[in-house]
Amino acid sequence: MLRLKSINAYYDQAHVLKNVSLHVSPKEIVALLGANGAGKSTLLNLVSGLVKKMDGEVLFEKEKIARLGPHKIVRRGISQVPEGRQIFNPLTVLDNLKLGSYHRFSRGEKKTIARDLDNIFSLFPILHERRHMPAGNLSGGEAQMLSIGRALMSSPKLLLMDEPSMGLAPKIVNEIMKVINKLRDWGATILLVEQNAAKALKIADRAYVMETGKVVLQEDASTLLGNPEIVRAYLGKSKKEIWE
């Protein structure tokens, strides 16, 4: 579904992603991880259309999006869920929503609009209780679920997801790795950075490693779990130490 070939991308003169390929399938969970600074964000914007100073072929079903604008790119099938939420705080939970879905309306989906909020609302219950209440008044945790659902509310054929665990309490943690799974089971196709690996590796079918700018690692999950030295060597964390 989704293809990066050979991508290079810069901030100025910064030399951020360097000679970076990876693939994502349809239906996969694939979670990129790495420390702060690896380029994890950097590759997932690129995606999306946000850095256009870059070289090498991104290619979604086959088509090459690179150069295409962001609105251009989720009319396509390609949404991301940013770090740090991004929520429009004086808008109302409902409207946030709404939000997500400005450019169906001009292909007529009122009604799979409608239907896909209903979707949501059982997702987060939470939010059609606070549905009428300014955004900016949620808590950490329901603002991530806004910020996922505003996401969904485009109908995307490839979520992008961007650190969704960030400053929450751990029960939240847990409520929103069981909601990634969930969208799995809805057939979901997803592409996961989280700074959480434990997390991502439970719920992910394969994994890439980025360090400096490039992918110095790719596994299926489970493997990159299950080893201890891989663990230790790229992610600077002990066996014990990643699993709590």
Ligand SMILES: Nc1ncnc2c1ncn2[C@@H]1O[C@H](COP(=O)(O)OP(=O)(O)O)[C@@H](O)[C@H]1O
Given for the second form:
Amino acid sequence: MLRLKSINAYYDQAHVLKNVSLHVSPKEIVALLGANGAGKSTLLNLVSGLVKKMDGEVLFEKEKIARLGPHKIVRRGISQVPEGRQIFNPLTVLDNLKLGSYHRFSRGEKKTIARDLDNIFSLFPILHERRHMPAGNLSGGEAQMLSIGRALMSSPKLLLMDEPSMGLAPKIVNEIMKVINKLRDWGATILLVEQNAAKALKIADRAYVMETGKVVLQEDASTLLGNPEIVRAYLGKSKKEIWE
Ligand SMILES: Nc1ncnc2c1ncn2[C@@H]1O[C@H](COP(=O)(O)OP(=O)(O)O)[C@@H](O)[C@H]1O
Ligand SMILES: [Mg+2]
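Follow the form predicted on its own with the form predicted together with the ligand, if you could.
Following is the full complex, with the preceding chain placed first.
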């Protein structure tokens, strides 16, 4: 469904992604692991059309989408849950969700938008309870749910998730992981960036490990889960937060 071929990306003079190739097949959950600064967010942003200084090919459903621009890429069916959630605090929960579907209104998709909103509220009942509240009043976990919900409102074929568990208490992290599992049951295709390798590998089918802009390892998630020393070696540390 998504295929990156020999991608290089740059911020000014800095060469941030170096000859990266990867793919995600329909209904797969693929984990993208790597230490801070490895280039994971840059890779997701590039797929979303936010990184212009690049070369290499990005194919989505066999069509070239590199440099199409973020709006067109969302219309093609790729939606991102950005690092740090990036919800609009002064707007209500409901308005944040509606924003995720803004490009569908003009396509006369009113009915399907309403159906998707119902599904999101069934996935996150707390968002339904709080739908008329300013999003700024939500807890960190609720804000993450809203960010996921907003991305789902675009009815994506491919969901890019950038560290959805960042800064959340362990109990809430587990809830978010359960949600991702449920999305799998719904048939979602997900490229998941995570700091917590063990948690990501438990729900992923396959994984890529990045180190300073390069993909240094690709493996079945179950294989890596059984060999934590490999992941630790590549992530360059044996900290609790990457493996618990
Ligand atoms: N907007 C930017 N301008 C310049 N350098 C950036 C920018 N965003 C990220 N970088 C640099 O690019 C590298 C990769 O960053 P990033 O993709 O955010 O890594 P990760 O998400 O894996 O932590 C890092 O060295 C980071 O400092
Ligand atoms: Mg990042």
